[in-house]
Amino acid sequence: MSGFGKVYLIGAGPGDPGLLTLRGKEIIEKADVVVYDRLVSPAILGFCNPKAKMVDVGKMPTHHKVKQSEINKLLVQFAGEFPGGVIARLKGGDPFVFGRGGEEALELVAAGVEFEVVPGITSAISVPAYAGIPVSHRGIATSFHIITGHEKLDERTLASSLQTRDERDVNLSLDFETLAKCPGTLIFLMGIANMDFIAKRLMECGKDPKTPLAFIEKGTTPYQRTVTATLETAGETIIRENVTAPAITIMGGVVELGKSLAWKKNLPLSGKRLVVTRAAKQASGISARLTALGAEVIETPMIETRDVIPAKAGISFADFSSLANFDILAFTSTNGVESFFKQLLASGNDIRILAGKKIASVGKITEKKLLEYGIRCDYVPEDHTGEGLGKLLAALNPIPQSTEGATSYPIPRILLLQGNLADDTLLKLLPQATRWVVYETLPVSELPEWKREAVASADAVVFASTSAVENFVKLMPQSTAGATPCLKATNGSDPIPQTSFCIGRMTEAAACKHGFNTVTSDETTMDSLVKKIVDYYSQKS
């Protein structure tokens, strides 16, 4: 099988990114190509190798974006284009549970392409579990049966069928008589469009019309919804409650247990998709908290940071000895803290070189980051901005020093540790200060199409810096002018969320300038921002 890459048929699970297997995550993190379906969560796509070729072959219930036969050929094609590479075929649920993974595997075998199957958690079991419905339960159901609710007939059958065009897609090949007599739990996948017909056929074959039934939409995701009915009311319930795919249907006595066992409660941010624009290495903290509160988080970093080689900043590693010339070290961001200490340790020094120095932080987040390095702050302004820090340091009393028996009171010597995009606010307030640029902020140059689509359907975007706002707008500019512009993506059709949650007044001002409806945290902390987001949606519900 030399000359080909290896194809992995990976089950992405039912939707919750936490249900992706460790093996699946390991593979997509290094894959050269990812061929994915529409039911794969954007949060899972966020795990993929950022350099991977992303291929959307997603299929809608009534429209196949890419035919299955073409998908089969694509996998062979990519295996040939990436010899020795990793090709990930990412499918919702499990590849071999009505996922047509077997067809893809057979095509690979015929072409001589090596493959591996990575099982996924099937929605047939996990989605009812998230709704508090066990598929089997002692005394109620000792078996469960997974059935496809949608099965295309072959052309010969279609030609001879007397059914109308709308009826031709239903499961005419199912053994309804056997299913009607089955005492176990019946689980139908992909059957919402045909469920009225299926229910009628089951009743015609003798199944009790009062059989409990549940439709579970978008199971395991923040948008999960359970709608209950009985077999005889299935069709009217789907219409009345507007039940839509993706959804599964579960029938049987176990459905009644959902009334008592439903454990997945509606959290404060359930059903909300939020775009987090922080730099990748910083986003995980707030993302985890928002996810725990029920939100679907799309991490979409707008900036990247990298350490500045000291020589480029006008200093060299040997110049860390010049720290002796300063009384106060002022940090204005967590990135500055990380870059400074990384370079300090690389120079052969450690925190002992800071003995006797006073440490200043622009706010609580940066103060917390310094504490991770064993450094407690001496100065933190109540106003967590550059202006607040500058005013605080400018108002400090001179530091007494003894020299040959005499005491002098020189102005504190301040070193500002900042990024390349820092404005001159601090230098204007502290004209005697010295600035070291210890990291660079670089804008993200582009976004993959799948992420653009995810952003377009989001409820709001979270900004933690003015640079994130500016680059977000640059990548997705406004398409119309006016006092309250309609934000559009660069393709001119996908809308951008107009609600933004901001940390700090400067970030708020930048977002307002570009037409966002802003909600700003009371303090420049992640705790305050998360609370503000929860409060905002609580008031709107």
Ligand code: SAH
The other form holds:
Amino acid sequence: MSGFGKVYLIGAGPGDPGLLTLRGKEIIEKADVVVYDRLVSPAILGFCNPKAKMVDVGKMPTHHKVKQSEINKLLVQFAGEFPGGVIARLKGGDPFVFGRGGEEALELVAAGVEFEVVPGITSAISVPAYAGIPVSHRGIATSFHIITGHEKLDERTLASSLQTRDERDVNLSLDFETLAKCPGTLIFLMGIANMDFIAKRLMECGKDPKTPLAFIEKGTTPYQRTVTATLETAGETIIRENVTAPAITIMGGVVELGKSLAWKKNLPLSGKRLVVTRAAKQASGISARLTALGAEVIETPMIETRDVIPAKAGISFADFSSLANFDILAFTSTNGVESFFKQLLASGNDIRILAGKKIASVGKITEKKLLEYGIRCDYVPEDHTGEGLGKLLAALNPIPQSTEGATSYPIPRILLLQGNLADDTLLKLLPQATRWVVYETLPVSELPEWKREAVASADAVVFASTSAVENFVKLMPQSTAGATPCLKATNGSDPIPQTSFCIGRMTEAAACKHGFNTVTSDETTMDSLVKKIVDYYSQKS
Ligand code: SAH
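To test you: the structure above is the form predicted alone. What is the structure of the form predicted together with this ligand?
The next block holds the full complex; its first chain is the one shown before.
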């Protein structure tokens, strides 16, 4: 092993997290460091190893946050700081398509750092595809050309290669004569600011002013927008429609196909960024539904679970040799199953220690989790509640035991494997049972910077408990106005109260107290909440 970590130059795709490659996901899930750009979506950052060092080198359109030369050096530096480690360099689209990945790779080669390139789906092709525009089409375009609409030329090139003052102003040295003659589709990246100039030069060089053209803004994301024009109306259309970066410009006959092929529907929650504050495992249900309705969901759980290390916790004492004293092990959550088996293995035991024991589960999900560990459940209540499980176990016939030839019928000895917040339902119904706390649930104490930024630009927050509200307010910086955790307080001194969607009146009251504009579901179910969110935005638009 060299004294360096390995650097992966990974393309994150154009925005839709579903367009990240399997290889890319595999690497970022285990990376020690993730160095990422502005265009990488929060949903993709959410896949990263939560323990990874997250480094934002994002470039804002107006000012470069971290210079390219510094990024190159940073990668070598991290490779040195994490020998044998994984350094993920995560970029929008494909790392080698106007992504400066080549420059970073050259620096790594020079420093003797091993690297791998994980190609990504480039915006140049996928963004038109999401707008229903194929970049090539039989009979219309037999080639396509991907061109930068913005260069950063050094002084010497500027002086020697640019002929006109205009060209120097826009800092661009494209061969417009050749481009104008190209029969294929022209795709410009980073070209919005210079498009007026580009269009004029193409027309001067003979390109048909009526050439159809489309600007596709924030393609593949919930904010995608397509604006069409022609070469001669390009500049004025950008101003009139306020087309902003990131956007690509596509020119040619294929643009017309977009009229019939635009397949991406505008959904009820398109363009909305919603923060879901439930625990990760519970959140996925509501997150998937809100995503399917078009929203961009930022999962920001307010609680996290941690295995209890018995000696340190002082809450319970999971001494595995004393498992011999129990007949039935009862699990009430998948967390409990995971923590129990993790600790069982860590203690040097394995599942053979459970031989002959009966296993009970509160419901189907926990039952399925046990099956992953090779354990079939003996008891699962019909109604999948703690009460159901308690009643089921309480009604069990005593298990016969033979001691010295005589059969006795002691009450089954039950061990409950639960989290620290589990209520006492089971203990009340099964007074003879023992409880081991195998995991703890704690309020999240910190949000990584990238997540705080994503949350701060959200349209609304979804709360399902008062504790989630309280912790959220603690974690998010307060607005200048003081009490309101006003995430959208960006328009000067007039803060806009953040909208919160709440389940239950108690949650609503807590959110109200902290200055949220609250919208509460009619019933205390996720179905009802999702419906309320959709209704709220459909009334607003
Ligand atoms: N390596 C990237 C391109 C980086 S240059 C890739 O392969 O896609 C940045 C430019 O890419 C932006 O200015 C914009 O023109 C384009 N771009 C990237 N993501 C985009 C998106 N989601 N929608 C529209 N254009 C996008």
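Positions refer to the first chain, counted from 1. What you are looking at is a predicted structure, and each value in this text was computed from that prediction instead of being measured.
Hinge pick from T441, E387, C512, K207, given that two rigid parts rotate relative to each other between these two forms: Among the listed options, T441 lies at the hinge between these two forms.
task: Return the inter-part rotation between these two forms: the angle in whole degrees by which the smaller rigid part turns against the larger, from C-alpha superpositions.
output: Relative rotation between these two forms amounts to 39 degrees.
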